[in-house]
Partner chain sequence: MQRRDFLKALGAGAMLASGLSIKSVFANAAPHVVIVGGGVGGATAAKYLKLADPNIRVTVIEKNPVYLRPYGSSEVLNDHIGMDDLEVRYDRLRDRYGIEFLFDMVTGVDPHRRTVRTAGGATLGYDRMIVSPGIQLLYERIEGYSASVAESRIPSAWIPGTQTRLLRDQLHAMRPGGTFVIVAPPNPYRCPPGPYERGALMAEWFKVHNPTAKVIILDAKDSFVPGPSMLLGWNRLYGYNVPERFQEGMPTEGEWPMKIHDAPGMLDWVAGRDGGRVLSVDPASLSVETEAGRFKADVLNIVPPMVAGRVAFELDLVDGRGYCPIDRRTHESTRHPGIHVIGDACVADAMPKSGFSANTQAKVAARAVVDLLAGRDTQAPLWENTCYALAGTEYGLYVADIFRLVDGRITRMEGPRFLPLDASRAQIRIGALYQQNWMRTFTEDCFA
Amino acid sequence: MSKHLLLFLLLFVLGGQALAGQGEAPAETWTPVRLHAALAAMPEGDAERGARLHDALFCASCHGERGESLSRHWPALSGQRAPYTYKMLLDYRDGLRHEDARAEMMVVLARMMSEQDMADVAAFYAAQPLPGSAPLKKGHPVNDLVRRGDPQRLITPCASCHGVEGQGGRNETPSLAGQRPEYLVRTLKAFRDNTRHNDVHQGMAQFAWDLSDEEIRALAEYYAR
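Give just the one chain, in the form predicted alone, as a structure.
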C-alpha cells in the first residue's frame, strides 16, 4: 500500500474527530505580545526526532523528502525558520488558519501533534538548506515594490520583513526565495481577499489589499525565479 493511500486512510479515520471542533470559535487572533509569549514558550526542537516525525506523518507526500516541495500545490518548507513552521502548526491546530479545503489535511495533522512534536518538525525543516534560486534581478518589474514599496498606496517594501533576497526575517517571518510560485499567488490572494487572517495585526493583509492580480503574479515569479 502506498504512503499516499495510508495517509488518506489515516485522515479519513481521524478526520471526523480532529475536525469536530471546527464549528467552535477559533483561538484569539495574534497580537505581538501573545506571539512573543508563544514563541518564547516553544520547546527546544530536536531535528533528528523531527526527521522521524516527518517520515511517520508522511510529510514528504506533499512537501518533499527534505521539505523542498516538487509540487505546485504545496509550499517548500526546507530552510524555513523554526518559529515560522511552529507558528503555522499552532495556527492550523487552533483554527486561525483554515482558508480553504486544502487546509483540512494540515488541521487534522496539527491536532494530532504535541507542541514538542511541532517544535521537532520545525527544527528538522530549519536544518535543511533553502531552495536553490538565482540572485534577484534589479531590473525586474516589481523590484521597486520589493525594495521600496509604494508610498502612495501605503505599501511597505517586501524586503523590510522578508529580506532583500527573500531569505526571511526574524522569528516567524518566512523565507520567500525559491518558493513555489503557485503557492505564493494563492497566499497573497488569500491575504488580500481576507480568506487568510493568521497574520499579526493584519500585517500581510494590509500589504496585499491594494495589489493587483498582475502584481501578485509578478511577485510570485520574482521570488520563485
Contents of the next structure:
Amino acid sequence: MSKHLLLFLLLFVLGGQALAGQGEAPAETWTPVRLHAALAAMPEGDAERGARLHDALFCASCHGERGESLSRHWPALSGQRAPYTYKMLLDYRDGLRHEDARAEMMVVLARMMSEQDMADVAAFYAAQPLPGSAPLKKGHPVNDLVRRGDPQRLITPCASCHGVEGQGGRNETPSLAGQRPEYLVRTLKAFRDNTRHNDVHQGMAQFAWDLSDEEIRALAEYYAR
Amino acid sequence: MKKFVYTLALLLPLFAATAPAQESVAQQTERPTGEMMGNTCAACHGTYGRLGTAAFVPLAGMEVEEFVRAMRAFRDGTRPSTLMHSVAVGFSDEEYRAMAEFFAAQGTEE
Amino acid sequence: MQRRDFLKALGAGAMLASGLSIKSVFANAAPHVVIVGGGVGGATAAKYLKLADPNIRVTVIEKNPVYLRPYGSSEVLNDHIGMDDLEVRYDRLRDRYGIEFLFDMVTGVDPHRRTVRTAGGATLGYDRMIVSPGIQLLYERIEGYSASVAESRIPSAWIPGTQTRLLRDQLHAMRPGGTFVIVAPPNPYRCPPGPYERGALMAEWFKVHNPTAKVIILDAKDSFVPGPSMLLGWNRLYGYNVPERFQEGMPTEGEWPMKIHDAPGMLDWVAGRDGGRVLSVDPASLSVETEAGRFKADVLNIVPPMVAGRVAFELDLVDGRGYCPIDRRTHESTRHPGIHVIGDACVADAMPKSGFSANTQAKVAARAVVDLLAGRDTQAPLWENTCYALAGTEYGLYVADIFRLVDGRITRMEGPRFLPLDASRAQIRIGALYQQNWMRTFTEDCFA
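Mind pulling up the form predicted in complex with its partner chain next to the form predicted alone we just looked at?
And the full complex, kicking off with our chain again.
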C-alpha cells in the first residue's frame, strides 16, 4: 500500500509537470465524483443521427466505414461501449488526451461537437459489431495475467474489468477485443510511461507501471483481432 | 468558367457520372506501374506509404481489398472525403488494384 | 567509391528496399548521376534514384548547405512559424542513402563529354544529369523595381531568405491603419495560390494586431487558383465582397452562407479587368502606378515575373520563353540529350509550378534515368499535384489533380479539383490541419 502511495505522489507531481508543458491549460483530471456526474449527464444517444455525424465529420477517413479501423494509426471504434467513446470525446475536447499529431485531429473535431453530438456518435459505434473477440487462450504467455492478474505486482486481472472476452465492462471501461495491436501497445506504454492521464486516479495506469515491453506486446496480441 | 462546372459536379450528385470518363482516359493511355502511381501518394502518405505520427493514413501494408474499396468509395462519393475524391477520380479500378498491390507489399516499420 | 561508403549504401539500400526485391543491374560498373540543385526536385530525385537502385552513385551540386523551403514560407510573415522552421538539412539524404553533396555552383557543362564544371574548380563526369534549378525573379521587368530595391525596401519574399525577414519586420512595424499592397505575378509563376494565401494570412493577423489596416492585392490576371473557394473564404473571414462573376454556386443560406457586406472589410483584390495591372513602382514613396490609378502603400510586396533558374540558362536548356522544353515521358531536355529537367524550370504543360509537382516530376525523371541507364524501356509516367492553401490559419483549401501523358503532353484529368463551395466547417477546419501535417510529411518524402 505504501508503495502505491509513493508512486501515486511521485506521478502526481510528474504528471502535473507534463501537463503544464502542453501549452493549453487542460481540464481538471477526473475524480470518481466528477466522472460519475459527467456520465450521468450524458445525453441519450441517437445512433441514426450518429451515423450522419460519422459521415459529416469524416470519421471514416481514419476509423473506417463503420469504425472498424483502417490502419495501425487509429483504433477500431465499432462495438465500443458508448460511455467510453463519449468520455474520450470529452477528454479530447478538454485537452486530457493529446498524444501526438494523430490525436490532433480528434482535438479539433471534438471542439466542433456538442455533447449531444458526442453521445450520438458513441451510440452509432456501440451499435456496430465488435471487430473481434478474445476468448480464453490457455497456454498463451499472458493468459494468466489476463485471467488472474499478478498479486505480486498488484495487477488485477484485465478480464475482471474489460470482460471475459474483452468485450468491455461497466460504464466507461472499454472493449479491447479485436482492437489494433499497435494501438493497444501505444496505449499501454502511454499509461505505463505516464504520458496519458485521462483515467480516474491512475485507475488504468497503475496496472501498466510494472509491465515489460514484452508483456505489453503479448497483451496487445492477445486482444487483437 | 470550367472551374465552376467542376465545382458544381461535386455539389450535385454527379459522382458516378465523372467516373466513366476517367476510366476511358485511363484505359486509352499506357498504364503506369503500381509503384509509379503509388509514388504520387507519398507526399502525404509517406515514402512507400510508410508514415510516422502524421494525421494521414499510412498505406504500407494495407490489405489490397481495403485499399481498393476505399478508393472506389472516395470516387463514388459514398465515403466522404476532404480531397481524396479529387484524387480518386483520376484513376481506373485496375489502377487502384495495381497501387494496392504495391502498398500491400511494403513493410510497415515506421 | 570508398569501401566504407559502398557498405553504407548497401546497408541503406537493404533497409529501405525491404518489401521490394531490388536486383541491381549495376553491380559491376556503377553509373554516376549528377543532380544540379538541391531543392524539392533535386533532393527527391536523388532519394528516389537511390531507392530504385542503391548502386547508382548520386552527387547533388547545391549552392547552400542549408535549404530554406519556399512552400509554407508565408507563415513566417504572421509569426505562425519562425525562419528557423524553414531550414532543411541534407544529413539524412547523405547518411541514410549514401547521396554525395557538393556545395558549389555549376558554371558550365560539356554535354558531349558529359562533364560538368563548378565555380570551385571541380569537374565531374556524369552518365546522366538531372537539373532542378527552380526559378529566378525578373525584378527589372517592372519599371522602378530592382534586386537592390527588393533587398532593402520592397521585398518580394518569393524565394525565402533575407527578404522574407524584411517583409515580416515591415508588416509587424506597419503604422496603425496602414495599407499592405501585394503585387501578384503574371502566369506562369511558382506557387499559384501563394499571393492570395499571403494576403489572407496577413488580413487574419491584422484583424488582431492592426484592425484598421488594409490589404490590397493588385493583379494583371482575372482569376487564380484555387479561385472561388479562396474568394468565399475571404468573404467569410475578412468581409470581402465576391465579384458577381464568381458567385455562382456559392451558398446563400445554411450553415455558413456567403454574405454581401455593406461595409467591405480590410482585404481587396483588384483584377486585371479592373485595372490591377502594374505599370511602374516608385520606391521612394512606396506607390504603385496601375491601369486603375495610383496605390500608395505602407508596406509593399512585389512578386515579379519569373523564369527558369540561372543554371538552366548557363547550361543552355532554356527556350525563348525562359523555361526548359523536355520530352515529357522522361523529362529529358529536347536541347541536350542526357540532361533531364524537373521542377519549376521545365515546361510541364498543365502542371502548376509547385513543390508537389516538382516532387512527382523528380520521381518520374528518376525512374526514367534508372531505366535508360540500364538500357530498359522507359515506363509510362504519372504525375500529381496537390496544393493545400489557407484562407486563414484554420481555413484550409486545396487544388488536387492527376496528370497523364496524352499525345506527348502532360494532361490534367478532368474532375472536381477544388474544395467544394458547400464544404462544411468541419471539412474546412480539417483541411487546415492536413495542410500543417502535409508540410512535415512532404518535407520527409523529399529530404529524409
